[in-house]
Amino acid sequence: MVRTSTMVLNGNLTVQMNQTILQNGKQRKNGHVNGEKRTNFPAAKGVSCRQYSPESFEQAPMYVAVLTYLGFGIVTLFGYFRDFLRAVGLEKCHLAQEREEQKEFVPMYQDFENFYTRNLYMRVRDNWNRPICSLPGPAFDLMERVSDDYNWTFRLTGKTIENVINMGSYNYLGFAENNEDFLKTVADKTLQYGVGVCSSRQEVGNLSSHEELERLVADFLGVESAMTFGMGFATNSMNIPALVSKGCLILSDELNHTSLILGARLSGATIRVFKHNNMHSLEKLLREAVCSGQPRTHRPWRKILIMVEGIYSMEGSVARLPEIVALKKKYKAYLYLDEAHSIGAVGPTGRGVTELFRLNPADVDVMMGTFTKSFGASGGYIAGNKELVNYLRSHSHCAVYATAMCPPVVEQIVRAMKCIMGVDGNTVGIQRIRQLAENTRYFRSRLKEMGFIIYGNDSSPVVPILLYMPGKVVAFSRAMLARKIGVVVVGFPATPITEARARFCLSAAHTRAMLDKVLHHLNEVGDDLCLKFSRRKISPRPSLFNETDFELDS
């Protein structure tokens, strides 16, 4: 049985692909093949399907979900028991509580949030906020700490855990470095301007370095103009309210970052959420918005803004940008693209998902990104046409009131971006981009061979390994640190309650020996903790690709 599906691409809805429903004994249902959800990106005009990798969201066996809920249930019951002991004075509570004379007031501390923190998070707090005492490069040093009161407080022992392989930092291209030859221009700029500006750019904080950086960013992205900000989080949260307000509609992906969510809420606009990377869900909301207008009055929306990320930081998935662009053109909406994790990390020359899909940057109305990941610095940018940027210079709170980016950070971004672009006369930047892509493919393929369930796109340097059960999350983090591997583990409420995970971030600075060591210990820990939940059979032969080029109808 064969089904013909229509893919949206570059404003047209006429790219046809044949999908076999029953193929090699595998049954496809609701986008899943034998429990594994796969999403194939459409190819751009004249581009082979080989260029775009599928996304994997394999479902765990049912018993895993049952045991996960059971684990949370047991911990919650123990939490209520300990709260009872605190209420009768048999156990001391170290967390914030309502003052006795304010018992009749409206509670300042939310009950369940406080319950979760004191009874669940505190038991495992040693797995987060670990203090490092070295450069956060491919390896770092940790300050050893212990707790004498079950993680309520910590004390440093004075010892250092050295040469821990860093698998958690967003150092995608390895520019978080202290090579004095590379950082000479940064040192010179520090001597010339100092380390702070002490003013906003609209007053006396606008330096020639800031203007040089903005011209460089615009040239790198292939847009008319760009504007930079000193904080990546504020780039989203403070600029979105300047772009939309009451009477506008924001269509937000359900897995968008907190900074996007906060900016949307501060704007006063109506917010509607579509399912992650689900074009049917997005188009349904767009069609409803255009046909029905605003609630009650049915007046047309002043603006409709679609907000997505290039690479989603918890899933490792890539936005289906060609289809989103087609939908936004079809329904006359605006597109806000957050490339915090994708700029510098994907695309043949590191220019993000627009380059990955060979799209015209002008198709994205608002391009946002940060310098905290691939560029080894801090801050963010908004890029697009000149009218957009000039408007934000006078209307964005982040532009009017925030202190300008400090000169050493500006120079670090400039030198990293010039290195990526090759304008400094060497090929180090492009070599790092290729090394990151190679490390990403190697690491992901080996994890799949071992039997771990991993999420995301094969091109994404963000690699989540699903751990599911709360007890295994804690045991995994401690076991990896004991093997001198630093990992980031994430659970509820940052993820769905049944999808706790460890998030690995690959870097061009990771050597093959480092990755092999990490994979060796992952294999051991995975066996010890029974973390290999994948039911997918991996063939020892390389995958076969369909070489057909899909062309757009003229």
Contents of the next structure:
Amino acid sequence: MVRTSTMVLNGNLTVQMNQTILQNGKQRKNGHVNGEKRTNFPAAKGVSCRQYSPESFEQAPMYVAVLTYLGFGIVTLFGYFRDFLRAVGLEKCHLAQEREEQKEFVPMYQDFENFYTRNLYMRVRDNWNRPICSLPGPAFDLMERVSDDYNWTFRLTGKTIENVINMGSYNYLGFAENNEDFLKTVADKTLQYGVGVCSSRQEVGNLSSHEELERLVADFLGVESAMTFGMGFATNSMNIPALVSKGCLILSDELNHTSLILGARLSGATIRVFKHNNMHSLEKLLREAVCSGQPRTHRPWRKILIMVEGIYSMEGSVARLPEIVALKKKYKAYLYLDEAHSIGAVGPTGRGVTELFRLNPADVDVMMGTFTKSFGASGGYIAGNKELVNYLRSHSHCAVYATAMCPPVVEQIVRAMKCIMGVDGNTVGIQRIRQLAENTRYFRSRLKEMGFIIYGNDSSPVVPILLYMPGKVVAFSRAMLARKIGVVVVGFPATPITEARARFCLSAAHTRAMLDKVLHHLNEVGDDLCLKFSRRKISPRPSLFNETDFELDS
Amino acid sequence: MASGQQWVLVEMVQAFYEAPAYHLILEGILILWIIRLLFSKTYKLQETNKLTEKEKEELIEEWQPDPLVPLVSKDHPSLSYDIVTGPPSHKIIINGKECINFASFNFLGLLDNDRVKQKALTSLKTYGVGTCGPRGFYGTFDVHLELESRLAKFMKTEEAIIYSYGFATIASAIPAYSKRGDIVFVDEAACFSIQKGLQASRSVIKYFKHNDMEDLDRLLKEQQLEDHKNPRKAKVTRRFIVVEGLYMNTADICPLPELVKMKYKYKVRIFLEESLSFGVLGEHGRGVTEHFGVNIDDIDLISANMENAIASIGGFCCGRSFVIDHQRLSGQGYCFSASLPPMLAAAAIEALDIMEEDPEIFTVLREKCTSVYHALQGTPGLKLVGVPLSPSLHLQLERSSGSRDTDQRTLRRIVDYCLEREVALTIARYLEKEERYLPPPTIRVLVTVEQTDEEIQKAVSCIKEAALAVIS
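Next, give the form predicted in complex with its partner chain, keeping in mind that what was shown is the form predicted alone.
Every chain and every other molecule in the complex is listed next, the one we just looked at coming first.
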């Protein structure tokens, strides 16, 4: 550990940072600190460290892990038993079968590949893919579906479950809305342009509205230039290969999104993974990479790209950006920041994590983000300096081969972004950002009070509640739906096997009454299902919540 | 016994006393040496090799990475885009000049269709724009389910699955099935999204010559021999043929009936990319299967995008449930991406309606394609690449100058000449360093049902004029 502190001293890091790095010594698997809170200090030069954003990853009691494994063990055993029954023909197999003509072919799927799907997922799959038939706003209407054969097939009853509170959609700023006045410009664009483009940007799909949007995005982020793409996922997977290639090194956070991983894999660069948000692990990798160069040839790396996300969507944690920026400067690496969940959602004016930590956006080499979440549209952007964007305009896979973004979606983004920026003097945008921050603070602290284990940063609107056991995950989701609250639950393989969770996404459009209703039911369901695992002593409710409720105009 | 042993001990002690001093010292040193050897580390070499902290700092100080991106020169041909103002439909305004559009993939003219627009508008009023979530987490709308069942019905398959972006469709579908160790036989002319899908799958990839069934047969035979050598491995190695219905890069049609024969002969599955042929070929626009009268169930997976004929955004895969359903958990672009905005799905449904109501539209398109194809024959200095039925044709230089850049510039001059005279064409763009088999530089000529005979006449004579002026 002593070595660590000398290592960073000649970087422009403050003393606090050394402390945080030293604290990392206590870190355990998955970067979760045992017991106490982990604290982030911004270390940017010349900025006072007023911003204080604690992050917590409380570990569950031992018995929880044991019971979780036991639970998985039992369902797995049952799975084998039922596979046996199916094999001997005592149980009917409901899965779609291969055609008779192709039975001789090499099987499309290996038997074990689908074991999990067949025996575990099938039992519980009513909790995902629930179809909705309304706007994905703060409350939505679900289409009722029933299964007559234990989830092998579903049947829509034609009835709707109305007014379910939506805690699952990424509608952070409430721009998923259908108010006709707000959408007037979008409707106009639809009538004028239709919905497609029928060409790629480099051929004849480059509409003037795309260029206008790109100027606006650059303006919004405070960078020189920006380029937009038609799909958020593809923004990552089709642009990373343009930036790095063989002989380059990618240092990727272990919890990075699939699109980043896919992009990294397609690029042909070497990929090394560091522990989630663990600066010690990152620095070790950086140091080793620079000192020993490429494996076997020992040539120096051509460049090193650090890939992190602003807010991690399953963890609710915020990238420790000040430290990452300091490290990247010291080791001359480049930084790729994916702000899919954080753009619009954090920072006093919604500019994302750079604003949250009061960093200069120019310190981040590649600013990537999506329009799906906070802006209620679709697509993504990459922003940075002029050279970067010029290079992408001429070399991005997206610009050459993929259809350009469709005009109504462009207009929706422009409208939402202008609203957030308060371009024509409106304050709706800034009110929504404040409302979201307020909702986040309120919801998170009430959950902590109730004794749930929640993960992540206090300012992150993504709130994972740890449920651990597979049975509880399912019971929780169904119980909440029965109380007309739509939640998202995730388990293995999307999370580590012992850390199944429910994820709540807060929105500026949630009213206090809605949140109170959700919290009330959460409390009851939490007691019913024994979900309150936290062993922390919670101080009495602080007086941060004033009762003045920011109601949205919409 | 005991006394005997004691005797030996006494003798030893005595010998010890009697031994000369140098002998004792030597033995002592040897013992110490053995102990040292036992406890010292075997590889001392590495230790001396290790960098000191100071050396590391120096290395870090010294290392200079490449710039994040190389500088793009200002006159790079693909840096400055043509700017389109207004909708890119029948007429298109490129760089301020209104032209007849021969450059958009809007084959059926549905981009400008009022019914489609109205349907999108109605959907917008109900659902807003974005879905704010992937399909799994409340991003499945009734519109998506409807579109999926409509597509399945239209294509006469069991099931369809929609993706929110055309490019991501086949690029996600291939790696959902083909894994490391599996073998994919793929046509050399396969488009870029197929190439990316193959790369993501990490399978063994074998390219056969474009539309050359003998070459494919040769590869499959080779594989058969290989399988005989290692039957255990062969039993778990999945194999696929990936082809396009109507090729993006060469504008010709794959010989599907022969491919199906190969499929059963060698027990290989067929994945078919129909982005250009869907809504174009066949009496009802069902694509290349209908064109050849091949049973659609013989094709394991068909993928197409809804960005050309349908003139919306997104893509879909269809086939038997046994195959398609797997993507709902394994298609990366399906699971991990936000779902298609409902208004775009609604527009696609309306487009399907129009296609079903009026199959005449495909006959019209075919006639236009054929007439453009025949009219463009004999363009001086330019070779027409493609088949008469293809709405996406390529004009290639008859004699290449040998330098791709020069060729590209020549073609660009022809495009500019036509733009001046109100005919919009475009150069087919490729990433030269990324393509597996880089197609030669070409001008794309796209036929749509909206183009009138006079307009086609005008465009053709304009192209011929331009070719004469530029090439000779």
